[in-house]
Each structure stands twice: as C-alpha cells, then as structure tokens.
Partner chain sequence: MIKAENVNYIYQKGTPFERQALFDINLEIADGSLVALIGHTGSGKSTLIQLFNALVKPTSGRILVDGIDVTAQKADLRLIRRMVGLVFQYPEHQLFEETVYKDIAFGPTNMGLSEKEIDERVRKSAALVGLKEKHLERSPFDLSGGQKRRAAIAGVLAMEPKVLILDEPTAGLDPKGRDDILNTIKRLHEENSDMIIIFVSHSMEDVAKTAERVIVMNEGRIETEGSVAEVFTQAERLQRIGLNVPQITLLTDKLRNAGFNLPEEIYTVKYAAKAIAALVGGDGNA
Amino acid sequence: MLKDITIGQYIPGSSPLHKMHAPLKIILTILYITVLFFVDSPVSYAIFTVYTVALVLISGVPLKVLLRGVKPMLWIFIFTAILNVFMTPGEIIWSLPIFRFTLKITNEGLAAGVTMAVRLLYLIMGTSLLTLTTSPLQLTDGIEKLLKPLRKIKVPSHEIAMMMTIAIRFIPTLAEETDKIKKAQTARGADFETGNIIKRAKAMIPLLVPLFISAFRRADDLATAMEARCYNGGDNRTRMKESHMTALDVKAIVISILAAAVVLLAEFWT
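Okay, now the structure: that chain only, the form predicted in complex with the partner chain.
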C-alpha cells in the first residue's frame, strides 16, 4: 500500500542522531555511502558492520522499522544476488548443464553475490537512518543549506527545498485521498483487482481523474494561501528556528572520519 512508503517517515526521538545538525548529517551520510563502495575485504566489512550496528543502536530506531524500508527492495536484492552468483567467472564449485548452456556457480560468484547483497542492505539502512531520524522539515532545510553556494550560479536552492518540503508534506494526504476515492468507486461497483492489463489500466481512470483534480485544487489553494501571506521566495528570508553546529556535531565529524579512515585502512593495507 501507499502507506508503506518510508520517505519522510520520521520517527521522533532524542538520540544524538536526532539532535545532529541536518546539513552535517546529510554530508556524513554521503561519506558513509562513499566508504561503503570501497569496502570489499572481509576485515573491512566486519569493521563497517560494527560501525553500522553502533549507529543503529545509538539512533534508537527499532530494527523492525528499519527493515521495513528494505522490504520493497527485496526483489532487486534477489535479482542482483542471483546475477552475481551465476555470472561471475572463476573457480567452479557447482554446475548444471541445460541444453547448450551450463549453469555454474563459482567461488568468486558466491562471494560477489553476498558482497553485493550486504552492500545494498547497508546502503538502504544508512539512508533510512537519515530519513528516520531527521524530520522532513529539517531534511529540506539541510538540503537548502547545502545547495546555497550554488545560488551563485543561479541554482534556485530555496525553491528546490520548498518544492521538496511541499511534496513530502503531501504524500500522506494524497495516499489518504487515493484510498478514499478508491473506496468510493468500489462502492459504485468499480473493480481494480481483476482482469488483464488493458482492463486494469482502464479501471484506473475513475481513480486517476478525481485524484488529479483534487491535487490541482490543493495546489491552487496552497498557492493562494501562500500568496495571501506574502510569500515571495528565498531572498532575505529568515527562519524562526536557526539550527547551529554544537559540540555534538564536532564529535560526530571526528567519529565519522575516524571510522572511515579505519575501514579504508583495513581495506587497502591488508
């Protein structure tokens, strides 16, 4: 269901991860992902795992919630793993001839499959940790701050951030609306579940038309409301709550860089 979308599914809390300065948290998440792509050897994987587990524990986000974000990606997972397992050349440990092909599993393939799956898992967990511990508002605020230098080359950073804020804000509203319209049309005998692709695509019309109309109506109302309150973009705009770097953020920088250094050292010196 649409309700399972985890983007912006912020879980309020008071862990150090929650309290971090949002732009910094985004940068450190990018660092985390970058390091992840260099990790290859078992030793560095082990260190990286310890680091990830520590982050999860510190965040206080229940593992169940974290893994829910992984579920929709399960097929990509399996597909990548299978491709890697069967397609990597190397020392054959199992083979099955089918007609003129031979299906074979190699030592290297098995390793590559597992590595790839774990890497994807950590990738999703890392980014989920960011969105689960940062409220959508802080997140877009962070993105705006990071994009600010690009204003010099005319990138509308405030507008981009505002658009993202609005989009994220309206995901649950639209999900609810979809649910309601779907029920209303079902009550009139509409059938969204059975039939071939063409029939199903046609069945979407009674759902999509009202949904678009309502989205446009909402956009219109919102624009009017913003204009009525004299909203006019990012120039000279200040915030009610300015967030600043604290001692906690300095610690976070030090720990992240240390962790990255250790992992990379383990990767390249062993």
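Please give the other form, namely the form predicted on its own, since only the form predicted in complex with the partner chain has been shown so far.
What comes next is one chain alone, with no partners or other molecules.
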C-alpha cells in the first residue's frame, strides 16, 4: 500500500498541464478545491466530474496512477462515509438499538456519505495532478513567487517554499523506505498483521525506529549537499530558465473560470 502513494511524485511529460506556469497551476488548484466544496447537487457533481475527467485526459497522466494514489486513503473514505451515514439527522430508513444508543440510517445520511466520499476522491485526484505534472523545482519556484509579497513583512518566502517542497518530495521516498524496512523486518520474523491493536502497535516499533534514523540521515545528507553547493538561503538567487505567462496560461485561466462559473450556477439554480 505504501508504494501506491502518488503525492510528491512527478511524471515527466509535454501535456498542456505540464507546460503551464507553476504559480498559476497552484492558484487554479486552489480554485478547483474551493469550487469542489460548494458542489452538492447531482447536476453540479456531473458537470464537475466531466471537468475533472477532462483535466485527467489533458494531463496525460494514466488514470490507474491517480486511482493508485487513492488506494491508501480508502479507509479514510469508508470512515468518513460511515460517520456521515449514522450522524446525519433526517428521515430514518433503518435503526438498531444498542444499549442506551440507537444507530440510525437516514436518507440524508446516505446522501451525505456518498457526497463526502466522492468529494474526497476528487480532492485527492485534483491535488495529485498538481504534483504529478509539476517538477519539484517548478513547485518550489511557484510557491516562492506566490509568497514573494510577504517578504515586505519579513516572511522568509524562499525558505518556506523550500521546506514545503522538500517535505512533499520526500513523501514517496520515505514510503518506499518504509516498505523496504517492513519487508526486511518480516524476513527476520516480525509480524505486523496478526494480534490486537496493542500488539500491532508494539510490532511497529522495529519499523519506526529504523525509519526515523533513515529520515534523519537523509536530512543530514541533504543539508551537507546544499552546503557543499554554497547554498546560502536563496537570497538573490537567479534561474537559468525563467518561466513566464503564455497564451496557454491565459486559455487555462479562461477555461477554469468558465468551468467554475458553470458548476456554481448549476449548484445554485438546481
């Protein structure tokens, strides 16, 4: 399951999404997430689904890669859906008394559970498209440019962007390292699958200790490599290739705003 994590991975390509200006991609991803949380009706969900599928097709990223990234979050989907099913009040269609409590399933709860699960699915797919089509360097530059106005109030925008990008970039690396350690410990007789919750938690100690040591070692190696390359915090850093807005970015802005407007109109008029 750990190898299925796609957040932080980058798939090289020449699609329109790959060629877009990195800061613009971040802004449009925020717009995508914002519109997603306004979607509630079947009509607006259908339009939003068409828009999401179109983004996936344009990106050139295989659908199985995106769905593979959803797999580790499956339990969160199920847990969130169950909470909404049993905690949302409304017209009761099934109930089961348990001691002093009564489990109730309502029509509104079923609708809320399905809606929340689909919303989380699109949330992960939309954010995964950002990292899958944007290299770590472009992502760093994009975040730094968006935070640049905060420099006037002494906010270290470059350092923040660098830390965020390194954290995102090392998610798949640490996941792969965890998988290797787990297989090595299993070959030595460790059991991570059987027993109660407490026993499984104790069994994770031989996995977590080497993982933390490996993470600190990687961090130290990265710091040494940056110092060896005379990294001084990124002040007045120049770039060999400066990215600028193009006609493609203007088209992306227009299409994204139109899509958001259509989805919101469908939501409020249905």
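Residue numbers count along the first chain shown, from 1. These numbers were taken from a predicted model, which means no experiment stands behind them. Rigid core here is just the name for the largest C-alpha set that superposes within 1.5 Å across the two forms.
Novice: Once the core is aligned, please say if the CA of residue 151 is shifted by at least 2 angstroms between these two forms.
Specialist: After core superposition, the C-alpha of residue 151 moves less than 2 Å between these two forms.
Novice: When the rigid core is used for the superposition, does residue 181 move between these two forms (threshold: C-alpha shift of 2 Å or more)?
Specialist: Shift at residue 181: 2 Å or more after core fit.
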